[in-house]
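Next up: just one chain, as structure tokens, the form predicted on its own.
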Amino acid sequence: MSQNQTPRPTESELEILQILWEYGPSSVRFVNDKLNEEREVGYTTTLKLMQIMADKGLARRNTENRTHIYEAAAGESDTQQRLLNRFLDRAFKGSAMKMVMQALGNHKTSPEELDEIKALIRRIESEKD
């Protein structure tokens, strides 16, 4: 399947997604159990969902062994990305400077996020010399 093809997830497949990347491959009762130190969720929702993302091609299951371990089918930066250029293009019609603008204009930006901001946007000019 194509990015494009690829379906954008749900918040709660998000949720899931974020714990297999940041786990790595993960059986439904350890994905449960993250999820439930946030909020409770329960173990035949987690079942369903991660079900459910397999078949829709957001993650892979393994099902070699009694249980089934699950891995997330793209890497965490790709689907960023992707739901990244979703949101740009359809919230701010394709401006990046209008959402960057949005962005920092309603948060609390730290010194130190904006030393990386201004060293980011230096990196962008050189490499466009």
Contents of the next structure:
There are 2 protein chains.
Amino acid sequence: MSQNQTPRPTESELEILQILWEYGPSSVRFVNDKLNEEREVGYTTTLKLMQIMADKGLARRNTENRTHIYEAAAGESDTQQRLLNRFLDRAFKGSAMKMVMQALGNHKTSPEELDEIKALIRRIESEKD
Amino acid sequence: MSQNQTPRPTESELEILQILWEYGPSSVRFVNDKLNEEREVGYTTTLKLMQIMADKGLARRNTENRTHIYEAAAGESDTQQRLLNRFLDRAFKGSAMKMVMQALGNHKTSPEELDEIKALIRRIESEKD
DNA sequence: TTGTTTTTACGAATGCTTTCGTATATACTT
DNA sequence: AAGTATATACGAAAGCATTCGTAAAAACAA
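Alternative state: the form predicted together with a further copy of the same chain, after the form predicted on its own:
Below: every chain and molecule of the assembly, starting with the one above.
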């Protein structure tokens, strides 16, 4: 029997994951410094959170050296997909359409981005075989 | 000085708001029954939640009769928009594009829905003036 | 009127997330 | 070697969301 899927991260955990995804395996010090560019967070607060994340299986850590190095256990896209599905259910009763319409409607989307979406739609449509 | 914006609903509160949006002003009994179609929830649990929602300004209630009637204070679209913006920031660092691509890519979207989105894109493109 | 049902009100327990103080170990500096 | 800086570990406090027990009031039924 293998382990279950990694659990859903809390908001603070997600904030840390974003940093791990962007910069790769990092020390607590590094992550805490990054967090403090946004808002004040105590070092031991970040440490504790990252320890919990390792416990939960959200992050892996290398403890060979004194300074432990943490890395995200799950990929960014996988995690986003899971969070998105859940959010979709809760806030939009599962209607991806409604949500996409809201997102496109209210976020001023650039022409280039619209082109990208059109390209994606064409790709999806042609995959129908 | 007027009141601040209505606060962000928690997950349980959102569940109740969905019912209020769908069925309009409702009693605690009605909402609790609806919730119980999905999962078991005690009556006083629902009552308490709805009282808190009234406190927070998420719902308004009419207390003229013995059975209080609650209604959502904010509209569904407004609330969805606010939740979406926040979710976008947290999970997708604010990139609506990335999220839309994920949503379209992984949710099997029907041809009709794709057409709707194409229509929306055309509308956005033509609004450029 | 007396007992039953339905409703609101209140408070408290539980559980989860976040924050941080303190202790201890390890490395670095002089 | 002694003192300072940096790291992990641990536990507990604080805050918030959720759940529910109990009491009191109001309506209804016999």
